[in-house]
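Encoded as structure tokens, the following chain is the form predicted on its own, with no partner shown.
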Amino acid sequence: MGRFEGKTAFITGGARGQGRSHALALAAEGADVAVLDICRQIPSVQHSMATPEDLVETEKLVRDLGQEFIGIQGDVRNKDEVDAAVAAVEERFGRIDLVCANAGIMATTGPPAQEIAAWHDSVDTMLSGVFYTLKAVIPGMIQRGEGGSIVITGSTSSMRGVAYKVDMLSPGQVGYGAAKHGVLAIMRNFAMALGQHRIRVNTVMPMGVNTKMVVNDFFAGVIADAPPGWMANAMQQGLVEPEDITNAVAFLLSEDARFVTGTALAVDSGQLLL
């Protein structure tokens, strides 16, 4: 029997990338899966974002593992859309046990990053969107009285600045860092309040991950211009794979981590040591 047999997982930003990896791992261990993803381009973001076709592919992959799936196109920046998505999942499956607040963007490159819209898109997606997600799922978790587990996707940028020149002090870049710092406060406060209900809340903090968010021509230009050692790590490792982050997420969601809450777990090859 898998670690998540009989559970329902709700994943934001799950149409591709890290979110899809999380969805497949949880399904492989018995969870039914619901995904909320915007599935369209945000103008402040230069890298390609997920599409409706990506969401369909994720559904196919989950169903191939023998689990149920619901895919919802919606925007975590919009509280009403998040609330509606959670209500639809609870109506379909009767419960939400596991939550990955994972939706993220990098509005950090090119001319769009210099526009104030990039600040709002970054903070609204990765800070407000996380808050809306947690506020939407916890009433049902508390009412059912069976506990639950929530993992928020942070970043090594939750703990450090990355701007190596004045031009990087853009609304997009600073908005990204502000959001990723801010989710630690969300995580700690929710973990404190929800512990009495056996609902655990943690954060995973990845280094660079091999997804389209960072593997693109726009971010390659940022790397090419960076000073030596800008993203150095103790293990001298390049990008990690989505599955490396998923392994940490699955641990935090599982009963293997039943007494782990309020923790920020870095999967960073020692980047934060340097």
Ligand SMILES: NC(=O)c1ccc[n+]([C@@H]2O[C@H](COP(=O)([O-])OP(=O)(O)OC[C@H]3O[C@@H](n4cnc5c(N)ncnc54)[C@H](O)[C@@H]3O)[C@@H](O)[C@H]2O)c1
Second form
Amino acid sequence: MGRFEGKTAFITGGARGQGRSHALALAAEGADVAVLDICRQIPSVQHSMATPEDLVETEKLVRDLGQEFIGIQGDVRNKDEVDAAVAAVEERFGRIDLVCANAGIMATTGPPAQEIAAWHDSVDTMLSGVFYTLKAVIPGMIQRGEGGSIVITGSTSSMRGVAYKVDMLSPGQVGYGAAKHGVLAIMRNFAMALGQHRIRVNTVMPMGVNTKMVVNDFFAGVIADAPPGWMANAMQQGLVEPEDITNAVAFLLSEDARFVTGTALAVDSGQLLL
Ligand SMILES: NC(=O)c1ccc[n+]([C@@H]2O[C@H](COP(=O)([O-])OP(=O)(O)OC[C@H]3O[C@@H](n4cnc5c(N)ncnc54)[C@H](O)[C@@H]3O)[C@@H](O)[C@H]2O)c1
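To test you: the structure above is the form predicted on its own. What is the structure of the form predicted in complex with the named molecule?
And the full complex, kicking off with our chain again.
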């Protein structure tokens, strides 16, 4: 019997990448899955974002595992769209037990990163979007009285700066780091207030992960210009796979972590040690 039998998961940014990996792992252990993903391009982002076809593929893969799936195209920057998505999922599944607040963008490269829109898109997606997601799911969790588990996706950029030159002090780059630092404040406050309701809130902080967010020509240029050791870590590891992050997320979501809350778990091969 899987760890998530009878549970319902709500995952933002699950059309592809880490979010899809989380969806498949939770489904493989018995969860029904709902995904909210924008499935279109935000102009300040140079790397390609997910498409409607990506969301259809996630649906197919979840259904192949024998679980129910709801795919919703919507934008976590918009509180009304997040509220509507959560309402639709609760209407159809009757509950949300597990949450991955995972949607993200890397508006850190090229001329668009230097525009102020990149600051707003980054903070709106990865800070406000996380806040909207948590605010939307907790009333139902509290009302049902059966607890719940929420994992926010931070980054090693939740704990450190990465700008190695003045040009990197762009709205998109600094907005990324500000949002990823900021989610720790969201986590700590929600974890404190929700503990009495047996709702746990944690953060996973990945190092570089093998997804289209960083495996693209634009980010390759950032790496090529970087000083030696910019991505160094104690294990001398390059990118990790989405499944490496999923393993940590699934642990935090599961009863294996039933007394773990308010924790920021780095999956970073020791990057933050250096
Ligand atoms: N890939 C990395 O190296 C890395 C490292 C640390 C943290 N992260 C974080 O991991 C999370 C997942 O990223 P990934 O690596 O899977 O990249 P990805 O680009 O493959 O996936 C991100 C998903 O979020 C969706 N999304 C973006 N903005 C959205 C919005 N406003 N509303 C709804 N959906 C939106 C995208 O369409 C996409 O499907 C992000 O929060 C990212 O910041 C990634």
